[in-house]
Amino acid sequence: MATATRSQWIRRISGHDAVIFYILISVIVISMVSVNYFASTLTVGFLLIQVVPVLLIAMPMALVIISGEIDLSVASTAGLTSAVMGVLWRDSGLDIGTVMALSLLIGVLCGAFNGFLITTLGLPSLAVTIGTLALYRGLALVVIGDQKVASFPKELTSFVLSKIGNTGIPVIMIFVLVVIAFFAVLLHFTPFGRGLYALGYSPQAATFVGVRVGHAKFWLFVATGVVSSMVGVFLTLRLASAGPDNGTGLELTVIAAVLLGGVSIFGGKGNILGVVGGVLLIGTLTYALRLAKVPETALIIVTGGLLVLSVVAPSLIAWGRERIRLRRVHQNFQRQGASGANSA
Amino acid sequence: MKLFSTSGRGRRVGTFAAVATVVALAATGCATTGNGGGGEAGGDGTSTIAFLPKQLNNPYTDVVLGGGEDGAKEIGYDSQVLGPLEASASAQIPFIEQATQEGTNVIVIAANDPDAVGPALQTAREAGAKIVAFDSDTNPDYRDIFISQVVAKDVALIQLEIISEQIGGSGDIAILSATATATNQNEWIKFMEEELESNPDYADIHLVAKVYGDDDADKSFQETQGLLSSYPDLAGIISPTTVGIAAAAKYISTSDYKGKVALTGLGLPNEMREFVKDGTVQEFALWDPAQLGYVAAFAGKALVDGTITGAEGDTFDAGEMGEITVGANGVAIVGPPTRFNAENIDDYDF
């Protein structure tokens, strides 16, 4: 840190993730001034607890997308976990701790199955996880049917919803921070993490420099599975209700947030700080716009538009700059040609 | 490849554009608040009522909400409609939290899941809101009163009666429901199954399949198609959901099954009119959903005023609907279902 040069600092405070935080802060400030009820500790509590599932899954998802793959089955894995957890709790007679631990195994299995199909059979992750998106949700319905299990210990629900003192910050955020820290260290401070960037740029090149491509991808999918299961458990306790439809639609919010956070959909680019910023930005913006009575349909357009912008803008600008550069080269060329003619 | 490579400066311009957009959007939000704020300032001290349907943009819901807004106007409350675009278990929670944050006096909710909304409603009650469930109940622990259009059993039985009449009392039938977790649909289906087993009049009627169209027109359409091809001997379909019955009618009316397979359930007269007139559907049932929202608004006021607590035997004034008595478990009933057929369908507009 101490050795960072001036230009490195400039890059740090003007990079994509920094800018995401500037936007986030502007959204928060504007909302505090202009949106009724926004400036309160209630906002902190409700908002953070709403983003917990997205924030958690966004961590391994960022790594998956950086490595050039995608996992669309995360929300279904959460739903399946919730269903299994409900059935175990209702029928097995095990204590809740064991039930929760067993439920996390579902994530390992779901992730390993995805990983197996993608690495061993070499299938594209997009196709595989579209399939398992439906498969896991279907299994959830088979496991629990049209029943719901709601008899979970009340203390657990109140624990999940409890706040740290008067700050409004949910206690569960401590756990979320641990998960964030884990994936940040994994991505930025380990050879495995650096290998993922290489993998995202080019799997062939990554293989040549010694990245065990299949191995890396397999464990990434196990990681998304496990974290999705954690979210399944979290949702079940938070809602005090286990059902097959828990977490529906979560995968798209997660991917949107990850991309907004500066992870390139083409792989090879992005960092954890930006992703955290992206998740908080989408979460805060949605929250503030709802409080400001923007209709739900318009809200979808806003978040969708933002996403398209975050994906398209860099490409469009690069294209525009290339056009300008070419024109300048062309003009220079002509001017040179003209002066050459004069001098002759 | 060139198209996607970006320099640092290009990215900064991109993010600047994003900032500009956000600021513009926030400003729009700001303007909306400005208007809302003006309204609130005018009606200082006015009580507020928030309606949370299962999902927005559903024609049935729109009619219920229309009634609710009329009711809110009559009791002099400011009303607002909050809700998700998809009917999933947890999707309603952010909206409950929003209503809580705004200090809404009454939350009127149709629950997608009786328990999932519980903790959020608990927080809302602690903040002083009265909870009225309508259309689809929550766990009774989490609400003050449930406004039910009709007795659930009557709704279930009238659909069985109609299908039995249309298929001549014998044959295979199937159910096309909404989501597999919808509280009210599942309750009706349970009553239908019990009645089919216990009532000797229905001894020759067999329920062979239950399918779920998720209240999505396309999915319901396909599920109908699937039902009819997997069960060629199917005599009738019951669809206890307005989206489902309309989609099923649409499929049957264009297929060879028209006039051969009976279809009934719960439908909206405006959506079903053409299918009743072309003979696809003979008769279906429903209540006037507007009454549901209307009564819910009056129940909310009675709770806020403290004239009722939701206990059995409490009575409250419900405007045009007269006086309504709260029954066991805090359930108040609005009225019996209506049968719609070629003779009376033109009398209704919803």
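On a predicted model such as this, the values are computed, not experimentally measured, just so you know. Residue numbers count along the first chain shown, from 1. Heads up, when I say rigid core I mean the largest set of C-alphas that superpose within 1.5 Å between the two forms. First, how it differs from the form predicted on its own.
- When two forms of a protein are overlaid on their rigid core, residues whose CA moves 2 Å or more are considered shifted, and residue 43 is not one of them between the two forms.
- The two forms, fitted on the rigid core, differ between the two forms by 2 Å or more at the CA of residue 303.
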Second form
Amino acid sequence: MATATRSQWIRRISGHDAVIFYILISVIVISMVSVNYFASTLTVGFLLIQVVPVLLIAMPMALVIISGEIDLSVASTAGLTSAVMGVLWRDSGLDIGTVMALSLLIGVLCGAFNGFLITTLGLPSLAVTIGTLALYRGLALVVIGDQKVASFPKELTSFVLSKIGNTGIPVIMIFVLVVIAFFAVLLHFTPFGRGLYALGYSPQAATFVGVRVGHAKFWLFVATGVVSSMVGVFLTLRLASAGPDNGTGLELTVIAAVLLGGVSIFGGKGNILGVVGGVLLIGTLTYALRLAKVPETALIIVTGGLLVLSVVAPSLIAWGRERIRLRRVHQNFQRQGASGANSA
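What would you give as the form predicted on its own, now that the form predicted in complex with its partner chain is on the page?
What follows is just the one chain, with no partners and no other molecules.
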């Protein structure tokens, strides 16, 4: 019993999630020592407020990828939401609460449209969401043009940027923690979440054990749409500006963070803790590089490099483990053969 507990504990502290947090702590320590102004409460505030959009969208995205699918339209959904929110606020005369509620419906519609094409028509999610990535961004331009709307209530925009006391931690992080807790419980402690792992390994096997494949995938895409719309509202209030380009390029960072956090691009593997670590690692690294005045083009290269690394590294590790296993099996056969020869 004690041996099993010790082995389990060793696996936890040497697992992928733990390694991500070790690297995160190393990046923080190195940045505190080598980057000017990094070690301050201002850094905590700016860093966390920057990772909020990635952290939010990464939650449903992790579930989508674990189920064996992908959603590339999340940033465009956020941009379309921002555009609709700006036009409604400027032209409709509705109060801001109603405008925000109607804006969230955009995410429901976008996610349901993706889900319909993928689950009802059986189209591949990669092709569908590449198409809707362009479609939703184009609709955002149709809705608001190349204009910006910037007359949102100051008390609301100030609230989004407000901090908890002198800690530097944004108040909005409380809401983010609620979203993380919701998706963690959904994935790890419900039959629906456990069914997603089976779905990622084999849709046929998942159907055989009672998982409603189409139903599960449809609601996952609705979830990514809704959370992307939340991010669209957040970006609009944070920037105090609604525009069609809000959230541009966000999907690359989200997918890189999710894969870096240990979610398999082939589905069937991953957890929420690892994804949170992946998001914080990419956010911390890019923020430190910005403080060090590294050009934005280099940051794109860093994000792309991490994305490639997060896809290639698990395959290389699996290949290495398989080679070691085969070598041990071969050595065992050789020992048994030698032992048999000596006995004879």
